[in-house]
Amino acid sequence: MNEKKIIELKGVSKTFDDEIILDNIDLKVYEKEFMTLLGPSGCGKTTTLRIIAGFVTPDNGEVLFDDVKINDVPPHKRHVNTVFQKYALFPHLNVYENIAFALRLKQKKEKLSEEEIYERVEEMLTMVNLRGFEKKDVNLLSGGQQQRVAIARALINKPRVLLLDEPLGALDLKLRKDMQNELKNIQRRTGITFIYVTHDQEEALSMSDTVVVMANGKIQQIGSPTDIYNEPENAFVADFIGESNIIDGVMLDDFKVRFSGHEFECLDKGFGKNEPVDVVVRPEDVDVVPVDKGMLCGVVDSVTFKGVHYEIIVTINKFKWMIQSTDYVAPSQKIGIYVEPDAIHIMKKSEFSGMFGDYSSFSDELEHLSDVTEEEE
């Protein structure tokens, strides 16, 4: 990825009807980067995109393009184009004229010949695999074909940045996956910076160089897909990106945590002694073992075949663990589970703690610690 910064948001905030939509966010976007803004509905990701596009003006903060403030620059004078979920094609124009529309607007000013326009449109049609569709009525195209026309129209002016607001949301699953691959290939071929908005975690992980996870108008974490998945910075990111077991625990000391009634070694340090923490364990990192070899033991509630693996739900100390395993176990069977120290991720308690399920184990951990303290006294 190019390390030359192209867009920067500094302390950007936005409020609508007394509701805080963006809360003092900072963000840097680099040239040739495929960045995805990811989060649930209402997290502020689309507002962030619209501020970059110029459709929304921030209440506070600065929007910089090539280190120049552009807060008051209108959308049509910014070096960005936007692709919307609903395509916004011109129904009275065929495929060719829809794609050529932006060139037609500046044909006289830039003295573009029909031959130049034709070459540019054909280049775009080739890029989005629509050669031969030039004279087609856009109203008769499939959803995927319409989206390709919208992308070609947005790219024909060769913008520095392309903004995509959930552009694949209306497509069926198979077509959506095909278009994900096409979009990534287009971005690589053109070298244009893409800023993509989605609530689909798999989409963000599979397409992006950088993922920005947002919630409640704030940026929760920025990183590569691998970093976001393997090293989430808080319980919200861990739960939103893939499946996670998030258990209340207590950090006893560096590299030692207590949860589910037992003490475990981990690789984390720097927490206060007996500090309440969130313990995160991915379902695929839990090994099913015989009861006598398990760190913890419980009874299987349910088993669901997912094609590649079995999804196993097992209750242990009032907490329902999710396990993903290629080995089958039967419902009502008693099993042991084993978790390696590097699969146990410790996180500070956050505003999202308590929203991920049954935390009845927490009081048990505190009671245990008080019992230990009384015994020592």
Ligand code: ATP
Given for the second form:
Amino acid sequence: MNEKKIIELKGVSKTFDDEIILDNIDLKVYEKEFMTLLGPSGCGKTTTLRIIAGFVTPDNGEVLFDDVKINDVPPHKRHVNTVFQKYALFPHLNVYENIAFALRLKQKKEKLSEEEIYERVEEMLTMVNLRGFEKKDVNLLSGGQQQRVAIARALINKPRVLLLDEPLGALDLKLRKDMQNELKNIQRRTGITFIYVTHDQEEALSMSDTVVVMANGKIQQIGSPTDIYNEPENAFVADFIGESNIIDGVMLDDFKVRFSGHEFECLDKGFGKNEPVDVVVRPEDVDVVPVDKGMLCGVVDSVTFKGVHYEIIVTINKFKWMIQSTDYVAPSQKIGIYVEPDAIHIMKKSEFSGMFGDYSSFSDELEHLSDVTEEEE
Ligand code: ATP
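Let's compare: the form predicted alone is above, so bring in the form predicted together with the ligand.
And the full complex, kicking off with our chain again.
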């Protein structure tokens, strides 16, 4: 990935049937970048991709390619190609002719010889591991093989940007994992910018240089996979990317937060005094300790074996904590939990606050504060 911008969306909005689908989207995509648009169904990922491809015109805002506005440039004149979940191969053409298709369209105009076409098709077949499949009927290929043909076909005319809309969505898990690696390798080898759409967070984290998390037609966060996972900007991102305990809290002061009826040290600052916040703690960051060593204590509701760890649910102060631990505890056992300051992530309240988990109420925390204030007075 380098720092040269290739695509930019500036204040892009789109409404369908009076519903705002994209709300003032700003996005920069760089050359050689593998960018993934990630979010739940209906959040506007495909619409964003279609605006970049030129199939949908935004109501407001600009689409720039190499800093030039392309809002009115038709799809076939943009330097982008798209791979869809449904492979959309030509059923009457064999593998070779499906891949050669884009070259055939300009064969006359650009005076491409059969040898040149052959070399380019063979290069593509090697890239997607389908040498020897030239004459095969595409209808008889497996889903994974058909998708390889679709990728080869989209790359043969060397687009500057490849748009991929849930391209692996129809494949089974094992094949999807294999194809994820292959796609990532193809992207690295060709240096083509990929903009990839998925609702699968694991897929986004494992393949991308940059992840764009979307919800309700807005971008919630843009960052590297580790940033997005370790430093989610709001409760939505924290919940959507991996599992999270999201608890109502009150920031008492810099580096001091109160939740679940206790005061905790944390690494966050710059919030207002007594500002209500969302406190996010990942299940794998909660340590199970003996009751007398716990910062909080509770009784285990349930324990489920998940292969690499146990998933333990403990109710503390009306909130059901999820803990992932390799140590077994028994249901109904009383346990203590311990959380390091760097495992406590503080987030400003957002439109998503209160949507996740089983909340202890703010009023509990605020009641406590008023008790303290009264005592002090
Ligand atoms: P999914 O993962 O389900 O494809 P998405 O995030 O890609 O979701 P979009 O396909 O961008 O979401 O759709 C966002 C919303 O816009 C949906 O509610 C969809 O019904 C609506 N929508 C998309 N295209 C049109 C259209 N041409 N006319 C009317 N509504 C549309």
